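Have a look below at one chain only, the form predicted on its own, in structure tokens format.
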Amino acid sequence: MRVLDEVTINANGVLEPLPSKGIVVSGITKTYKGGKVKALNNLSLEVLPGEALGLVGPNGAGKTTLLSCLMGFLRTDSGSILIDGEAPDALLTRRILGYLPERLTFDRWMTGRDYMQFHHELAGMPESTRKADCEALLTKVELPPSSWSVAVKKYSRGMLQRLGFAQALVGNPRYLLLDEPASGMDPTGVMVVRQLLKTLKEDGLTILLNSHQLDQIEKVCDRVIFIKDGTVSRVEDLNEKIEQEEHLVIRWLASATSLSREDFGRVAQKECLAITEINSDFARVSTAGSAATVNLIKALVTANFPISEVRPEDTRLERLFINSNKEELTA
């Protein structure tokens, strides 16, 4: 069996893709100003083939520096990075990486279509499919066809983000590194990015996502890595079900019941850790977890409260992020 770029040719002459080995980062350190500033400090992590991994941390934690090292833009002082067993700056690695930076830079005189076709050619993709491939990617990110022939300098920030995302997908990358992909987008754009990430993950892409939008990471990623002061402070498996305190807003139709705030408090207090606010048609409460929340809703419905809405006030990642900060302050 012989190797040809990212595929092998087996004994029967059939092309087969090489198995993905994932991304392995081992003890990397990156300093600036002659070693005085440590952007990354003995950081290690692994991105498994086919998973979506989220990066979470405060500004200056080292997340963007990490992505720059993974892309081969920056050299580490020590440690190693392997992507499918190759170094970040290897030509083979370049062929399988898609990247969307936080700060976008475009040839502003180009149209969106020209920009995509230029990068399609740079990626060594066939000219015969260039027009169709680029239009398919622009459609995938839902950039309006009316803008494809417009100069990039006339694009809004959200349109630029969509164009950058489409360019990151040129060449059918195996790995997708995204630095704040929904930055500057309106709510519709944020939802488009979220659905696109889910679709790409289902298609088998391995995704590394840096975002301050914790709800986006929670809806897309399998695991999340918390980075603090250039090193990994915590790893959380989002597929693992855990019981933790839940903060809820509960609303009911006040016009459809004669039950009072006092009645709500009497029914709810048995299942709640705390009732922080009660109004005529809503309340804010805390429960010990999902099981207690189910019991609370059941008790309220049994007591004839016409419940219209139950929603969390924060997400699992928000609670983890807040609690980890509290732990550091009290340590």
Second form
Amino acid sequence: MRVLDEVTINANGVLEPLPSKGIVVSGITKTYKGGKVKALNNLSLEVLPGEALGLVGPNGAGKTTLLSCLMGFLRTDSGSILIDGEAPDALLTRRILGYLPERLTFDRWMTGRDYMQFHHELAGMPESTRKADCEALLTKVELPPSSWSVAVKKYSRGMLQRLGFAQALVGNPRYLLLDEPASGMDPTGVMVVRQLLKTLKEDGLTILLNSHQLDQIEKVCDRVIFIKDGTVSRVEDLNEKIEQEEHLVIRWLASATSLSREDFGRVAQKECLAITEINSDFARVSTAGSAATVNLIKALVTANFPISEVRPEDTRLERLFINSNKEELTA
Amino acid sequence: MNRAVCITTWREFKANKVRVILLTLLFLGPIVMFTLQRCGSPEGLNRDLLSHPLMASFFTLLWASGVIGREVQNGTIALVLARPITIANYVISKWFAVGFAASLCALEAVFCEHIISAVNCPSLLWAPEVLANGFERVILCFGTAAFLVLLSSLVSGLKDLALLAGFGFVFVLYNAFAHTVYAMAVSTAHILDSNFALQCGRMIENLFVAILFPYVPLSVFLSGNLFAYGPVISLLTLITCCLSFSIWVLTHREFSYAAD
Ligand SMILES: Nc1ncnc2c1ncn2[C@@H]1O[C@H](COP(=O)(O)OP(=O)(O)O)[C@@H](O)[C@H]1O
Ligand SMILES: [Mg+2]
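For comparison with the form predicted on its own, produce the structure of the form predicted together with its partner chain.
Below: every chain and molecule of the assembly, starting with the one above.
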């Protein structure tokens, strides 16, 4: 009885869910068209329980293929995938996975609510909580209640995306595989998704997020994996603080001071690696790291510059992405 | 069996206007063509005016065409199978949904025809013929449904109809060929060989009929005739083989979400 394996009995005789073992992918290769197109090439990675892992890579790198293999839609040519120690197509695995596909497809005649209830029933959830559960999830993804009873064919792209996200959360999954969750969404939707991902992570879900929005990954994920030509090209721990060059934009209130841009150059020079640009009310500079940035701001404030804004010009992930592309060009 | 899959299959049918119109035509057709026409004729006075149980196959065809193929084409099947439901369960649910719905439609049709007969000739109100006819229809529906579900799992969209038509075409072609060979052989007196070709044609014909119209004549069966077990056994074999093969096909299929 595999279903009973989902729980263990602890010392006090209370049922507890089995500890999550994460996703272990070892050396999988996947080809299409009888071996002509190699989508995944000996790819190995591990998703630790409770972490949010970002997948980054150019189009055609094999990210969607990887997620499809994890879901058991595609069979790998070689290598193995274990999700909580089980194969991807085991019934037990399907109970603990939530999936948001890249290209969403719906039975177009269903209403949003029908769709949710259909999946709620398929997931084997109890009927008594069906209506409440589905409405709670639809509210969570901020799909307006007026659209719940409207046929899916009348939904906009962003609304479909939200419905798809709600579907992925049906059945309280332990793992969430998301393939570009924010594509086609308006700015509010993008923010809703980001907030949702943070909440879900706090709730203990393990998230595998494939997204082209680097800032979203940077804000949500613990680690990020760069995929290129079907293999992992780089793994980066985003929680680990590293000292590296910082590019900043600094603004000040020109109207509130008699100091000129030459004064700015004089003050900033000592702490900066380079001053790329100075205007009457803003400048772009680079410093050696966060310690240097602190000193720079201190110096500017001491010199009575009315600083209104200091912000990084690009995020860490963006820099990594750009650098990895540069390396490739020079190689 | 999965309730959600069954109910969704029925609701999807209801959402497709073309199918609903076809269903209505299929329902009214026999009533207008057989029952009402025969009402006035002398033979209608003392016989039940029911159409042949084989009518039920058309209901099944309407319900079953693309029942799995359309989900494959839309891509919705992947998310269904991503849920904790086995492929066997899915296929059997689809088969049951089609068989049950088609049976219901076919029974309703036979019931209407019966009512018209009874109005025409009140002594027919308690005729057992209608029960036998109805039961035969139900058996037929579930039998045909198994074969059509198999066809639908082989191809995507509504291509199963094309597959079926192709089947029929090949059969007709073969039969015509066999007959020509027979006619030629008769004229040249090589009767033995050509007879074989014709026999083969008949065999294929029987097979085709047994698959598409797994008709079990109930009255013969109930009379205790040993020969009547033949159709029952072939019906059960048909259902088992078709569903198993369909499960096998879907198990070995990949549902790609990546670019085609
Ligand atoms: N069904 C398919 N048939 C043939 N090639 C495919 C198929 N799906 C994906 N590919 C190829 O596999 C590679 C990886 O695709 P995909 O996983 O969609 O990449 P990503 O999601 O990272 O953009 C691409 O080169 C793509 O052309
Ligand atoms: Mg993709």
